[in-house]
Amino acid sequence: MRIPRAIHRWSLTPRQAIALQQRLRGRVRVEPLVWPVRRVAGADMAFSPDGRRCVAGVVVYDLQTHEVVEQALAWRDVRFPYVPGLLSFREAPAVLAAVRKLKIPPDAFILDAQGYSHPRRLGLASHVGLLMESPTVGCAKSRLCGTHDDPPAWPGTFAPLRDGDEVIGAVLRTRPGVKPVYVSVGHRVTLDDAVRLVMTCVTRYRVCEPTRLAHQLVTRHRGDMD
């Protein structure tokens, strides 16, 4: 899949990395996703034991025939420090070289990450999606920031994720007796329109379907960087 030119460099320090997130912020768009969404993509990463190396993995899935019909991998050396509320710098080259390897555009990426509804509203899903101008949604299974009420028992159901007097996403619960997802906007894309996508995506469990799969994929191939 073709990726527009990189907009910045990856070398930067945190301060930084800091500075760049408050300059980009303001280029995430909101806006309608293009219905009907046939092809969607998940994306997850996983490290090595020693922090050094990371793969990420991509899976496009297709909501008509419910299978799988790409994968792609791609490890990198991981250059940035762990960081709260930086992860994308430490993570969005590997994710980025995957997608770089697909040979089917999806219409649409779902990653475990935070969009959004990040302090800097420029999480992992937001950054990646600005990137790659493609529409991405955020779909994290824990909270980094912002406040909110449980959201309703049945799927489908959800209760606005707040910081301050600002919705930042969705506190979406997908299956019934289970915990809430916490879902935003990563780039264009709204905010129904990501929790629409999220739950065309859940079959029989807690996660979407193609970020479980992408989980999985990272999962198995792990030990391949040792």
Given for the second form:
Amino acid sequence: MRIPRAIHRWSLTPRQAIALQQRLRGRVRVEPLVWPVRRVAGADMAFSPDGRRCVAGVVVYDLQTHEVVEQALAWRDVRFPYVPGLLSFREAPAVLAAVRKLKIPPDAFILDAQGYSHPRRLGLASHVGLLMESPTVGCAKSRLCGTHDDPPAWPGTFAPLRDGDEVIGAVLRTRPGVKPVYVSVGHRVTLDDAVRLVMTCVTRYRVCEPTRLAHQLVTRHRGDMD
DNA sequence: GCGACAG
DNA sequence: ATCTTGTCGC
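Would you mind generating the form predicted in complex with the DNA now that we have the form predicted alone?
The next block holds the full complex; its first chain is the one shown before.
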């Protein structure tokens, strides 16, 4: 898959990274996703025991056949520490490298991270969506910021995730009796699209299929870091 | 100053 | 994220 030339570099100090997020946030577009969506990509990462190497994996899931139609992996040296709010500077380079290896551009991507529900509204899902110029959705397993009530018990329902008066995401119940997930807009989708896409990709587990399969893929390759 | 904090 | 076994429950 073709990805536009780099807009910026990744070797930045935390302070510069924050300044960059402020400059890029205005470029994120919230617009309707084109349905029906058939090929959905899930991306995830795994790290070596010493934390110096990482591998990113992307799995493309066909919603019509429920089959994996393509997958790719990319290894990298870890060059940025984990800092809440700056996850993209640690993980995006490897994720983008793996995405570049795909033959066909997926209709949308689901990232195991926040998108709009971020202190500066530019979580990993939004950041990579912007760089790929592709539709992305953020679907995290825990909260980064914002407040919310418990979502209803019924699968598919959600409670709005708020930051003051603004709705920044949805705390979505994907399955009965399990913790909800944090869904937010990445790029070129609306929050309704994001919730609908995640629910469409859910089968019998809490996390949706593309994300779950990507997690399995990188976990299987955690041993061979090159 | 204290607590929170995606992966 | 990663380090780690068994164990409670459906």
